[in-house]
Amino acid sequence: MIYELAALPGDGIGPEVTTQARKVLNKAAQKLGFTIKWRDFPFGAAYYLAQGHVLPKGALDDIGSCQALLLGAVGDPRVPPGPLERELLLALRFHFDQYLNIRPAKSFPNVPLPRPLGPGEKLDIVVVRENTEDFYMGLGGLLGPQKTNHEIAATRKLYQFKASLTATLDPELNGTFSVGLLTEPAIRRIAKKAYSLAVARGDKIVHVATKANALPDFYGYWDRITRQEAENFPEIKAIHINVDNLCYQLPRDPNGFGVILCPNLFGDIVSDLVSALAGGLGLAASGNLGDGLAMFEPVHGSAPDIAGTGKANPLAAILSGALLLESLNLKAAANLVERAVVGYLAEGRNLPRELGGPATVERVGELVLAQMDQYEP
């Protein structure tokens, strides 16, 4: 079999850790027979800076050809906040209807965690965040003098939303507005989601995360609708909780805790957190998944104040490769993966730098393939 996968090494580090995490991907191809054709990406901040455009015409449908998709980072300081963000990060999301945002957290071997864990403890979360509705929509503008008519359109495969709004402040004043939108589908689609991830973990509890009892009419919807589809999962108990009480519960004890269902804007913030639980961000691994092309990311940042300098973490990158690989069904070469990973940060030596060992981006790549090839496939 050939995999043609798409590569949009981004900014920062962003093309550092993605350079290890194929190279760990194609040794895993090689062990397990099957083939990897990586088709390059440029676009970033330097392709803006020099195009004056964040993608050219068709980039999306050219990026849609391939079978799934490995992004490093977005971000850089000569680029304002906004156009990354929304133009590429954002615009692959909605375009391919990403509506999964699917990021685990787990303890590893020599990992310093800010609390540590109690015999036979381990750390397992994973952050079920809805990835195409609510605050991220880039649905607002402007109040103040000659600024209050506002048209406001967002299509999603679901839908096409469209909405006038004429708005005043008395006295004048300059100010802004967002507007959030939940919509009943796609709230059942994520939430079914992560029941059935629950139900195939074996857990029997899963978390949903809002703020119902600041915004009833928009998280209380939220919390009504994911409380009826838990009634087709009667293995799970769904349990509601209000997520500035989960973050202060999580750091006291996270080990209650498995899989936690959040609104797209809650679940950016849950999943630092629980990543900081787990070492850092430079084991955080991320996908986001459809019904199309998937996507996968490290959680951190491009990082540009060490870009360049050998300090970055590629392990996170790399993990986003093994979800990749189990994304495409190809299950041993996930797990041959996630083994070297953790065999590698089990012997302790030599580990990131982010952990305090002295090793460089590179050199921690290194130390995984050559872990790959202690193990049968």
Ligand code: IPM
Second form
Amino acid sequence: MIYELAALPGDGIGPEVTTQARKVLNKAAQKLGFTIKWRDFPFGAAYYLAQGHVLPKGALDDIGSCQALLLGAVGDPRVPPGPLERELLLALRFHFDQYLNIRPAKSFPNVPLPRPLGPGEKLDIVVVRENTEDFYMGLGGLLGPQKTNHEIAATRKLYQFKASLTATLDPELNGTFSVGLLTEPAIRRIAKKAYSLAVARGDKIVHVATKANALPDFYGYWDRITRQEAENFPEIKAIHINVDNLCYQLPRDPNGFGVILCPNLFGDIVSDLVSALAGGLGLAASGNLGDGLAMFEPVHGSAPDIAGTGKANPLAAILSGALLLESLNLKAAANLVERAVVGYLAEGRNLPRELGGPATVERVGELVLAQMDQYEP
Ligand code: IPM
Ligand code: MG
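Could you present the same protein in the form predicted in complex with the ligand, rather than the form predicted alone shown above?
Zooming out: every chain and molecule, the one shown earlier first.
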């Protein structure tokens, strides 16, 4: 069996960490008798600066002809925040309708936790982040003292959204506004995913992040639909919790948290918080999934300050690779990769620089590869 996979290494440490992840995936393939054909896509800051556009015409369809995408990171100090994130990363998520953003945060051996676990405690949280709506729609504009007219439009797989707004700011003020959007089918499908995942894990509780106290029309609607959807899962109790309270409770006592369902913006924030609880972004993997092309990326971003220094930790990219294999139903290969990462960390020698060890990004890759020989797939 041949799998054609897209690689988009991107910016900063993206190329270094995805190089290691690719080696590990290639080895898993070799051990389990399948073949990976990588297709490289050069997009990111360098491409944008040289070409003047983020993506050429047809690029998304080209990427979409692959079976999955491994992404490194986007973001570069030479490019102001915005174009790369919106026209590359978010464009991929929206174009392929990757509505499920899954971000596991597990404790690993020899990875120190900011709040050490007591006996019998475990940290095994998954943030299920809605990935297409909320304030990530990116809709809005600038306001001024003169009347302004705004035609707002966005296309998603589920719908086309259009709105017109006439606005004035009186007295003479300047400002900006942003329109968030939550739709019933988008809430239902992500809630279904979160509750099904909890059932598959054998959990009894799903925490649903909200902020209905401050925005009752908006997040109250999220609550209503997520509650309705929970009725189809009698084995699950959905506990709605304001996201500020959630951010307070999690560091104090992460026990009792498993699946956390979040709208897009809160999911972005909460997933960084839980990855800190699990020992840092260096191990935080993620998958962006829908009914089409799925994309896998470490949560850590491009970390331009350490690019090229060897300090990057490739484990998040490698674990994202394991999620990629799982999405293609290559469970044995995914397990092999995960066990190799756990086995390497458990030895506690030659840890990544990020974890206080001496191993460079490349050396960590080699050590994970070496572990793979020790396990029967
Ligand atoms: C993430 C990142 C992105 C996001 C940025 C780079 C746009 O923070 O994947 O968590 O906000 O989704
Ligand atoms: Mg983020």
